Amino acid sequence: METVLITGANRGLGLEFVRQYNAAGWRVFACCREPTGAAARDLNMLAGTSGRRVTVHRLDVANHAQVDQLALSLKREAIDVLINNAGVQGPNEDFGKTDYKRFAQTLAINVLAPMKVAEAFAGHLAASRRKVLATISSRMGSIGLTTGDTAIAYRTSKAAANMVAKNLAGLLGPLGITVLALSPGWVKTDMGGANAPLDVPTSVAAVRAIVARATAAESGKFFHYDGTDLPW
């Protein structure tokens, strides 16, 4: 049976990938900040409709401790793919009233978190059959794309957190492990908000059809989630 292990997996596009990955026959590592809260209600349902292939953990992806603690529980488990889902938004004030705390905790959650998972994990990944590791990035992430002057926060993360990917792509290479940054489009979820033109099925469908796909060469590249390659 094939595995995978999904951070912020408690709501929005996490808990609609711990569903289809479920529906699809694969045992699913759901990771969530507060597994025993109201927020986790719905992946709790799922989980114990899941015949035990769903199983929730607590990770707060900013607790690096918790993270290797995480880790070595897990420590006798391959993964076949790991989603590094979990993510904010960040604040998104006018220019000369930036919140610099909010704006280093979207950094640590953004940024550090999904780069201190691929450390932790990159020997379950290298122990598996498919070997994926899938950042979920976002098209506001795209310096060649970018019209600047809304949600620097955000888009810095994103930015900092494809270079990661990038940089991952290359370390990881020799364990046979493909890094992807993807783009899940402009979704109706909390932080998309009701005007996105997507809705969650449907994207993480199709980032899971690349994610499916993905073969070695592909690593290291940004993809947006209808298979189209994004500028850095």
Contents of the next structure:
Amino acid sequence: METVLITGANRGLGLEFVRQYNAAGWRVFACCREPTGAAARDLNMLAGTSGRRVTVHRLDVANHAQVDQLALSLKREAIDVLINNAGVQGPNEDFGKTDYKRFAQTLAINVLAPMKVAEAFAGHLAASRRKVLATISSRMGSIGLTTGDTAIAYRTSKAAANMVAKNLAGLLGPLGITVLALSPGWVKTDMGGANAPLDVPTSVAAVRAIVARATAAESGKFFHYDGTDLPW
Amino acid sequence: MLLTGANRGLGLEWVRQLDQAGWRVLACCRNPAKAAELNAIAAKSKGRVTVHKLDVTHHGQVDKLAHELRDVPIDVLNNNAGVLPTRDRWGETDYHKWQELIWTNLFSTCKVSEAFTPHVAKSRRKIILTMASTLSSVSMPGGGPLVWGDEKHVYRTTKAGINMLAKSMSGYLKPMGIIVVSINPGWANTEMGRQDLEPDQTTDILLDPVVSIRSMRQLIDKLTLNETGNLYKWNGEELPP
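With the form predicted on its own in hand, show me what the form predicted in complex with the partner chain looks like.
Starting with the chain above, the whole complex follows.
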């Protein structure tokens, strides 16, 4: 059975990835920080009706001991697709008032965690058939497209996350693993807000389609949800 | 010019050349008491070169210095202080060190730029420089694809962050007429550059610091607001993000 591991799976895009992969008959390792809390109610309901295909796992991606522990407890599992979806928006003060503690937390989750998760789960991916590692990035992480004056911490984190993906494409190429940086578009989630033009199912379906057709030739690329190449 | 990391390497060469060219130089370093060469230049400069204690990771110190210098216009703010590339091994990435590098390299650049924006805004040239690296272009890390066994992924990632920081800052500061560019100073024959040589490499492949700084000075002399947000190599060639 094809298997996907998703971080930040209790809400927004992550929860929709779980829904859609579940509906497609995949086995889903759905990871979130607080699997017992109210924030994971929808995810637990989904898992409860999935015939055990969807399992919920405690994972704070900034807690590297937890990442290692989960990798160890799943050591016999092959993972076809791993989606580094967990992310935060970070501080958005004006330039001149940057909150560096929160900036550091943003980088820990958006940049360091995807690398850590890749290090911990490269073996599981290499043992699978599809071998796709996708990091959910953002168009706002494109240095080439940035003209704006907003969200320096978020933009910086996503540009750095793209470099992590690019580095991983080189590092994991010899294991046959395809690494993608994917922009889901501007989506109606808690993070994207109500004014976003894209609904969650449409974005997730589009991102899944890119993952489904990814080959080694695409490794190290940065795609918009509509399949177009984004500049770095 | 105010520059950080002025006590050695490329920083010291910046001071030497600007002093000869008659600039006023605010030379910052962590430990002025140990900066013998820098102090010697300052002593002979008739007050044009002054040495200031500044640990760029210590944000309180940054704010304090910015306050002390509040009446001084700064034409060029040069975020020169840098750190040696990391040596990372796949599967054994040191995340604690990575976080340190973020504070010493990325956040220091952001903080110093924030604190000295008013000084730059009231100057004539209005330029902020950030230091990119040969390894910082996402489109072509290291000038080519990253290969198995590459050991600098943490450094590359942090430098890519600096390039985005520079691009984002350029958007914020353009209305004030401030030019922000990121420059890769080249792999120079400095103590730091030499430490990064592989055992089979000689200093012949390294760039002469005199040439690096002279070229970057020519580059910044030509900058206008049209170039803000650009990424350059030391010789003035534009680099992709």
